[in-house]
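Next up: a single chain in structure tokens, the form predicted on its own.
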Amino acid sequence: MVPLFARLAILGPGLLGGSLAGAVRRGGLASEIRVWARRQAAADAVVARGWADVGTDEVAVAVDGADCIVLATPVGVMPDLARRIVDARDRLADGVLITDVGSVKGFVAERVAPVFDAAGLTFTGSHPMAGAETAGFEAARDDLFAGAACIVTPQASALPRMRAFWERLGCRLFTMTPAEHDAAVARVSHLPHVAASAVALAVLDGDGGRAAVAGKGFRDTTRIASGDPGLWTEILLENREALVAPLEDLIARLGEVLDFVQRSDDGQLRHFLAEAKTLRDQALAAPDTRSHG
């Protein structure tokens, strides 16, 4: 298959800056792979594994001649990643392509997109839903992205040769403005994490023993509560205004059915309990497998 780019930097090579790498390599969409992280021997291990032809700790090196340029760190680390990029902007190929793989795309539209708006530089934000309760490139797979949904933030001249990138890895594309991203990923994304965290700490604190008796439905249920808390607090704090709604629902639902437990409701209970079985059942039984925007 004939590959996307002659050169990729992946700047972040954990679990989806690594498997990104892995992806790349496997379905041939670069002739080269570059990756940058801040400890020279996490940038190795991605090399060993053979999901890149070079590893360094300095962004300069990792962007040098690169033709498409992914951001593939913590939110708050792009901002000075941007601006070193645009520091070596000499360096990089005509036309190159740069994106991002955050999970909050107002902080992107304001802090990041604008420094290489500024230095003339191609950019439009990128969001895989494809993460892990694990983290780390330890954890990296590269089928990863297959199957998973992917939200590119609009801007007209990368959209094609992105959409064209996620969907060769095996993504359905979703197009959205920054706000309608993170509004949507509030209720699909942050608000499971919380909620999956707050039943952990409601069953398991003071445990006295319950952990021994628990099935496969609270470990299911609470899996996602595994998930690294200092990447997870950067994520609901920048992503803060659009989550306070879904949580405000939460406990809104949550105070329903102590409601109902407290009046011994039968009909409303049921009724409660048949609307999310029904809701659930419907929006999973046929996965949506098109490209939409």
Second form
Protein chains: 2
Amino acid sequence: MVPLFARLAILGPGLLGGSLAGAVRRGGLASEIRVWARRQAAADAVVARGWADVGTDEVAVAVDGADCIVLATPVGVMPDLARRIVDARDRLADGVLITDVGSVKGFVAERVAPVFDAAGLTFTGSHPMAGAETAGFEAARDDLFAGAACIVTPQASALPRMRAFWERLGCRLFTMTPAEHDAAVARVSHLPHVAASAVALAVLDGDGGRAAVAGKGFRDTTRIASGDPGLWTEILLENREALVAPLEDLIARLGEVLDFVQRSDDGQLRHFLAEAKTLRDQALAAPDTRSHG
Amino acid sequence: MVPLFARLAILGPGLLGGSLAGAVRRGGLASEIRVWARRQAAADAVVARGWADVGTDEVAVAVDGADCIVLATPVGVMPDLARRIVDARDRLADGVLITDVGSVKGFVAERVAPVFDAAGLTFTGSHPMAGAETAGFEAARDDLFAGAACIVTPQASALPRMRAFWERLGCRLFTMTPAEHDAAVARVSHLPHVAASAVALAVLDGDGGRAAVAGKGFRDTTRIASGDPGLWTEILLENREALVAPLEDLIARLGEVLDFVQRSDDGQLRHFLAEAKTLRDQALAAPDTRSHG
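Hand over the structure of the form predicted in complex with a further copy of the same chain; the form predicted on its own is what we had up.
The next block holds the full complex; its first chain is the one shown before.
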């Protein structure tokens, strides 16, 4: 396939950034891949795996001649990285497309996009909904994005190339505003994470041995609670405004169940469980690719 | 292997009972397997699959000459089934071992065991922690119990044969009193089920299309919410006394997270997530076979 980009730079080769390097290489989306990492050894590991041509700990070297740049670090680091890219703007290719893979888009729109805008560079946010409870390049896989949803919060001028990029990586594309994105991921991603952690604590605190008698249900319900606590603390707090209402909603629903159970209300409890099953079964039977918002 | 039983009867060939027939056949644990179902056609299906020798809709035929009987119906049906078995007690083999695979043991101890006790028959409760969000014999698998925990609430006289039975099916065995069992499964099984359903509702209610952008985390966290609502309503209400405290605990923990998020309390939120991860990782790294209680 014809490469979309001549030189693609990925900043931050962790699970997402590293997998992206592998997927771009595998799909032949870029003629050359450069990777920047805080530690040179981390960048070298990507080159050693054959997923990057250049590995460096200098931002200016990574983005030199790049016509596509992907920020794949924790979101909190991105404003500073953006300033370092802008400092090197004379070295970027004309019309360079800059995006990220961060989990929270309001923060990115407020703190990252303006840095690029002020320098006349085109930035558009992306969020591929892929990941794992394991973190780091060791867990990276070149098929991580296949079949995943990817939400973009586009600048109109950047949309065609962004769409082509993610779709060629196998993603189902959705477009939203940053606020719509943050409200959606607060529900579909951040709320399940908090719930999984709370269930793990409610089940195991005081007697971790209980897990020995648990079936597969407990294991699956709490799987994402094994995600990196530092990373998730950052994500949840960056999205705290959007997370409050879903959390209150979940607490209220559990309060309803408690009430049904205490009153032995067979009909209401059955309705609750049936509605959850119906919504879930219908929703997961038909993942679609329509645009939201 | 030498059969443990000459004639084993399974009453209720759904997912658990049907899988048990397959596992007993596969492991050669009984010379003959008989299956009772409310509908003759359901019993015939087990025979057609080669997992039973006799399929019948008459309890007296199923238990005729049996030296092991397993109740695998919904728990609410068991007291009546127990009376029908007692009515046929002259046809049972001497020393017949009677057990069940119900999810709640207090109810069984109060409503099922005494029926057998009064007739001088040996009943001991079992609960293999195996299952799936799919129900019915179509979903049955002869390896469903391999590696699963199985809790028995034993009569001392029945324990050696019960232990041999479940261990030969590949289960890790735990012994508990009925009250200990119900408290444990309220945490490890029933609470995750309620949480999965509540998360599914909080995420999807009002916009089922949100699931299209969800990643694997949402799918796994809510998987068991697709279980049968009727079956789970019965299970949750039969165990309602043991379920109240875990539910209150979960609600309180989610309330804590809400507070951390609203106050942007980085340290407390990180501690919460880290503790959940540590407990889960440690617990699932080392499933053991020690007896509880």
